[in-house]
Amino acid sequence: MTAKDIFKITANLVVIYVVGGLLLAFVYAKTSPIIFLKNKQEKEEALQKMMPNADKKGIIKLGDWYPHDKDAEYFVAKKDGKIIGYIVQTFAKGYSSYINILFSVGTDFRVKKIDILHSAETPGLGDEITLPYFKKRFRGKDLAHLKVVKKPSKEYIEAVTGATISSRAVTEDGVRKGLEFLIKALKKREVKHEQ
């Protein structure tokens, strides 16, 4: 390899890096504020959907928690300064993926709504947990009734046919554990406030 070769290779790399870097920097500068804004907007919309009654800007983050070592958040929802419920984000270990769940409860700790933010369960079977007919089954359930059964039931959560593992994950590993955590976390906060 001659000195000319070495010089040429260096020049090659420098030019490619500089040109590529400039191009990427330009695109990043243009797109990143939009991406950031849209991410934030989408999150707010998702939360608002969970608690339609709450004031705009009435949903305030309470803190982080770590189900299955993943970052999740929980929120309090207020209307005219009064607490009307809580929203918890959680992860459940499903059949073939971690299911990212958002659910809201009233002040009586009965489930109001749940939503599946992300899941990769088996198409046609496990992924029916994302359909409204299954999510509706959670309305009004409290801690004791968040249990999966395999037959039609009004009291408990009826599993999606053929997808017991995914249904159980959402119900017991996801929402029930999330609710247990929320109750515990709220108690801790109260103790702290009193002190």
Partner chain sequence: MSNEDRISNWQLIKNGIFKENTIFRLVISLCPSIAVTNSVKNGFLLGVAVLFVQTMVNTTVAIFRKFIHPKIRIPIFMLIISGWVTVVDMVMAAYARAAYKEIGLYIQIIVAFASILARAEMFASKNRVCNAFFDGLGSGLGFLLALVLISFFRELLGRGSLWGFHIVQAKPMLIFILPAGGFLAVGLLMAFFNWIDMRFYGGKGAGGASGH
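Cool, the form predicted together with its partner chain is there; where's the form predicted on its own?
The following holds one chain only.
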């Protein structure tokens, strides 16, 4: 192979990489705004599902927090200008993944709903945390009752059979820690408003 052949191959590869890079940049520039708007719409719909009684523009972001060094948000929900509850996004360390959780509470700080936004827990076991029967177990629970037990219970959260780690992650590492954070954050806001 001569120096001329090496130069041709190198030039061809450079052209291919430049053209490929320009194509990728063009596709990204065209799709990025669409993806951003779609994500924003999905987020608004998920928040509205957590607090269906809130006004259409009544769910307002209060701030950010960082469970497990992940970026999460918390919100206040209003109807006719009156606070009807709060929504918290949180993350929990499950058996095989971080679990992205969204939950809502009323002004009494009792859980109204939870949703699992993302999870990669074990199929057939830990992934049952995403099913309605498990999520319904949270309804009406306050901070003192967000605890996992391995036997049937109306007072606490019954673990999914064979998936105690995932159940505990959602309940204690996710929802309970998120609710503890929310209560502290709201108290800090009250103190600032009083000063």
